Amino acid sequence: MTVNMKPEVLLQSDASLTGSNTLGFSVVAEHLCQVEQLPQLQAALALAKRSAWPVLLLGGGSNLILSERLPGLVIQLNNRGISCLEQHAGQVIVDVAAGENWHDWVAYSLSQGWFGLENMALIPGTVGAAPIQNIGAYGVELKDCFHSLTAWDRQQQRQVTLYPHECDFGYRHSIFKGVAAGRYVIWTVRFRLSTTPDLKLNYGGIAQYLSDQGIDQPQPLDLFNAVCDIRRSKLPDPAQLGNVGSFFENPRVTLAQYEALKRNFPTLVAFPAGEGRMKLAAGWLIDQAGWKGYCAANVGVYEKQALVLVNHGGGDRRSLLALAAEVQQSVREKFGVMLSIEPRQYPAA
């Protein structure tokens, strides 16, 4: 059933939201609408707060495991547009929608001749979710390349921008995973970048990557076909099989925690995290530990990558959970440390 709540939103009842989470649970929202202008979102928030209806914003659904029934109402963002804002000194500030996809806009920002994304190639998802996560891959995080966010401020009723300062940026973590969940609807995001290249070649193969396709001297679009390309050979196509990309996210320990793990086991893969810190591959963890490739009924871990954990179809959010916490225990109980699921939960563990 639809009715409007206003001329310009469509409000649906009992809507199905299996294709719009990549895990490809079969999930159905008590109400959902989809805006594509300010005053749109405005009226949808307005109705939940009079409805005491708790609100998901949701963009692309690929970091976010669903229950099968989502109370209250989905908010879908589809706004769209890009625009440079500013272009001197070798940079640019690019003003994007928080509904434009995320890997689209890198290639755009790309063909433009506007460098620094291109090691988050493929990231599925949409901009406005970008900086919730911090997204990042391969020593490039979103906080490196970002200027500033437009939101509207659900708790002051105005619309607010917000520079880096305010936005707690860490490993995988803002402001909007912490202390203002849910204060802030993200309706643009703004990118500094540079219209000279510089390119970050020393993390998770890249360079080999390209020394063995005989390019010595890349470009942006060596660089940008590069990641994808190993993406594709890691990483499944949610298309056809259920993900939300890393599961766990990569555990941060001491130098001494570090040292001692590697004395044990002298092939742990690991990279500097800063403050005397080093960051551990979960992916190498799940590994070691005899899960890469393991299904249980209808979920998994991934065949090519163990921080990948699949819906074979037919799975649901209790199975997936319960895989990973199996992981998460055999992979302390082997080496002492504990993963964090990355993506996250709605409703709410």
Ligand SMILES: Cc1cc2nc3c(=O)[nH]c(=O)nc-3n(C[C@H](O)[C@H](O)[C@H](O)COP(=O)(O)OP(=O)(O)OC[C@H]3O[C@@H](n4cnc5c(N)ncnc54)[C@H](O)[C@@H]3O)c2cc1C
The other form holds:
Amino acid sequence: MTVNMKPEVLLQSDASLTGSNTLGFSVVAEHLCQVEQLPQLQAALALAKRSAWPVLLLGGGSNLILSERLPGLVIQLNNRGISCLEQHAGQVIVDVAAGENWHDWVAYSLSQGWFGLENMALIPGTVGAAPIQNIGAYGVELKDCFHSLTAWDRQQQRQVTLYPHECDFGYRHSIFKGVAAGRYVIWTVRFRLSTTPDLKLNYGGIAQYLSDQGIDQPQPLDLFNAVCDIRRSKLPDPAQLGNVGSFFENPRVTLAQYEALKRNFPTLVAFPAGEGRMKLAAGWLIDQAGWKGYCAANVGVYEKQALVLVNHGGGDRRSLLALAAEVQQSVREKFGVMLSIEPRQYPAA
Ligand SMILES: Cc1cc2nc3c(=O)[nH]c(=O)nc-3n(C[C@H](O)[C@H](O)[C@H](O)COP(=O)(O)OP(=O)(O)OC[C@H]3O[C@@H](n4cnc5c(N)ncnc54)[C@H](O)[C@@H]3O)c2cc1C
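Next up, the form predicted together with the ligand in place of the form predicted alone?
The complete assembly is shown below, putting the previous chain first.
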């Protein structure tokens, strides 16, 4: 059923979101609306408030574990547009609408000679969701190129601009996941990019890959292509095999905990995480606990990367979380480390 809520906003009831979550779960939203303009967003939020409906902001659904039926209203932002606000002293400030596809934006930035996002190529999802968990890959995080964002503040009922010091960015973290969860609808994200390349090659086998290709003086496009190739070889394509990328965060431990573990497990993989802490490779822990390639009825652990849980078809949130709990328990028993689930569960468990 489709109801005209305001002249410009269409509200759809019992809408299927099966094609809108990368796990490929069978999901139905009680109500769904797509918004392109700020007044449509305001109208949709006002209706939800009057109706006492919970609201879910949905981007590409690549970091969400959804239940079969979502109560209330799901809002999908379809605003579009990329505009260069400033170009000065080798830098550009570019404003990008939340509804733009992240990877397409990365490719576009490169085509314009705006550099800095190459290492984050091929991350699924939308630009608007990128600040939520401060997305990152191959040694670069969103915060490294972030200038500011504009958002609709649902608490103060006004449009606001937020700068880095207000966002509390950390490893897979920001205020939008923390103290301000649900408060802001991110409308545009502004990036500070460089017109001079500064390639970050020392992470995740990029340098080795380029050297194997015989590229000894890589250009930004070479880095972009290398990241895409490496990712395609390691991660399942959600169109073929449902997944949300890394299912668990890499756990951070103290130096003392790391050293104790390293004594017992000399091949332990870990990276410095600042302030006397180390980040353990969660994929390595899960692999060592024997889960890589494990297949339950409908869900499993990806055969090439143990950090990725997959839906083989017909899986649902319950079966996936049951598998995740088993993985967590066995890693805790073997290493004494608790793994935290990275994607958001909605509705909350
Ligand atoms: C194959 C694969 C690989 C991945 N690799 C990486 C990786 O390398 N690095 C990484 O960091 N992540 C990775 N991810 C996770 C995911 O791609 C990112 O978290 C991405 O930013 C999610 O974007 P989305 O639009 O799909 O958000 P969704 O999953 O739709 O939403 C995620 C969260 O953001 C909120 N949200 C969405 N849009 C807005 C908005 N405009 N305003 C306010 N809140 C909003 C939602 O309510 C939800 O809480 C990967 C996922 C997959 C499937």
